[in-house]
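To begin, one chain is listed below as structure tokens, in the form predicted on its own.
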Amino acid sequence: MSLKVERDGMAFTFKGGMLPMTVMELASADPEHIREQLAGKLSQSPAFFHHTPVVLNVEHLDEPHLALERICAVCRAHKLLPVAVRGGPDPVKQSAWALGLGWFPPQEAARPRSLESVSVNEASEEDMLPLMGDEPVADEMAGGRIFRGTVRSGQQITSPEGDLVVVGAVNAGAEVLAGGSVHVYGPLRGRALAGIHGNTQAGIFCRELRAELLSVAGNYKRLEDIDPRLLGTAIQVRLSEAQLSITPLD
């Protein structure tokens, strides 16, 4: 039998791959506590909570009988989709499998940075890139922020009150948010949310569009909704008649 015939008869093939995934690191096992915090974050960046797959990291919890089903229900009520659990004793593993979730063993190596608001002043030197030959710096401008460096997967950089300027790349699985506009002087592969408090005059500007999600004042588009001809180009994103408009940046 030829290789072509064998392939034609296949229903699927397994392939190794690495997909960007948001990790929700639990510091509390109380579903109501988790619900309260999720509600606050939903009001801050609603587009992020639109069917985003998450891995629940329970490594820091000492709860052999974790209320995993209730925690998953809270996540789904806020439009997060739990797909797997990391860590926890055997009862937690068995609960994850019973709920149709995957399970990962505890991460022994250095853990990814928390998907929380990371102040630019907390960014390490290795995350920074020099600009015009200067030493790496993270600056706060009036009402906004400048971040010089790569925003790495699992990292979130915010400027709640003004514009956010990123002099560098935004990797897949990373997120940048601003009360004003978002400017990315490099490839934008992660999620960018501008006007997070409802500023309809805000916009998103980047040199190379590869974004997983773009949002202005709660109106969003995902990668599959973006015109393929715009991918890899410099663009600007604005609201026009309550619709997200993505046009070339001339």
Given for the second form:
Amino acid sequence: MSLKVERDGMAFTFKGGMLPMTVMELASADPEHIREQLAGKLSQSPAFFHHTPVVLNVEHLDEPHLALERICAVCRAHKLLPVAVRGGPDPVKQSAWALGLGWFPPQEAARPRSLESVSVNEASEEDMLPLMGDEPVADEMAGGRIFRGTVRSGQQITSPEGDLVVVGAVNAGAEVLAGGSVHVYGPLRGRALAGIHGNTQAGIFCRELRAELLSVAGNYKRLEDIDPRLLGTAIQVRLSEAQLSITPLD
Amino acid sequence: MAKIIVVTSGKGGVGKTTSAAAVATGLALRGQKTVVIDFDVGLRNLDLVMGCERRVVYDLVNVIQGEAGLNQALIRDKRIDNLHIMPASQTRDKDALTLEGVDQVLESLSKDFDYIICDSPAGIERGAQLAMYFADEAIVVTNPEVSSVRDSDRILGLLSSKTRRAERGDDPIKEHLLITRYNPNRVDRGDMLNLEDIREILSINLVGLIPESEAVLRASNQGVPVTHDESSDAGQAYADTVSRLLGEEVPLRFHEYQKKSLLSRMFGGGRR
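Please could you give me the other form, the form predicted in complex with its partner chain, since above is the form predicted on its own?
Once more the chain from above appears, this time first in line as the rest of the complex follows.
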């Protein structure tokens, strides 16, 4: 899927893009408090802190005057690169701009995707067992879900914080979503969305591909876009260069 | 205590009422005291299929709203003594049914009957959910076509979450697949989904397979459940279904295409 754009003589083109971004939800405005917690995290998973761009989300803070400059300094000292601020009153917006940061309006309050919530519509909690990843990269990656049985039309099984394993079929009209990867040990006939929070390393694995839709970190393919020769086979889906690549497993 | 069986499908026109009438008749013929309840308030049909439309005075809604007693609304079948019909109201809508009301009616019927068959309306809304809520077993009626299979799949999801057994964490509802309007000839030609595909997608136990048959339409129009037509293929297939519901092992019939023999061609075919 490439667009043919005449590029001769142009210094640049503007393109809309959806990049995965780490959002730092601030629950405290105290730079010292933030420093302590960052130091702890840095020792746990140093790989995560590699000049990682972050958006500082201050919409849950109730402070009109934020020591934004000091908070940014603390982040940079721990190899996090603040690139923008989200939410906060007008003075916060002004100081973000003064510091050369972008500002985003607050997220709508009704957005359902909180990292903390696990939603399983029309499926009983007993079917869900916690699953621990063997080498968690960051805290958020631990804690997946196993679902045993058939995911039926109209049902939605979610594992927002980690991988989702379905031991059974995902039928047409059903939807399985995971913050991490999606593994289906059976026919995948419904929709599978992996990396729903933007994790581009996530993948989709299934024993029999019949999926209506495959998506990794917002990049998707519909059934119509899938090579018919792959239908009915065991496959894995990965994101490579912003394209979904579907390859046989066997 | 009676066993409560809901006959449901999601999709309309697949043969729920025909199957509810035929299965109820079959159970009664096997000596089980059976009542069949029409939950399709506003679009009542079961009375026609059972041939008792001229004897309806009170209905399920009257009983739930306290305007009639249970025994006033129950209609005794003309042909079998231990079969009763509870008609639906034609002038009300599904909001006239309440969960408590349905619970009370089923509770009282439970004391007198062996089997309560609930004929569900199409759809997944209130009427259908009330019909399935108290069920112990479910017969999911499916035609060999993709839209019917998908709707049945949706219903199976609801059966495992929106029923009393699911909410209380009791043993789950026993789910049975009943395939109707099966035409082996058209399956062979690829016009219809085949038996194995349907079983694989829905992955529940097959309780019966009813072949597409002229006997079914004739039976509904005459108001005689097709189970009474023992010479017809559909009548025999429903009798097999009832045997399986009662726990007997019966080999599957009518699922393979058989070329008509010379004799049956001469005499117009025996399987009608």
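Small disclaimer: the values here were computed from a predicted structure and weren't measured. Positions refer to the first chain, counted from 1. We call the rigid core whatever largest set of C-alpha positions still superposes within 1.5 Å between the two forms.
- For residue 154, the Cα coordinates differ by under 2 angstroms between these two forms after the core has been superposed.
- The two forms, fitted on the rigid core, differ between these two forms by less than 2 Å at the CA of residue 187.
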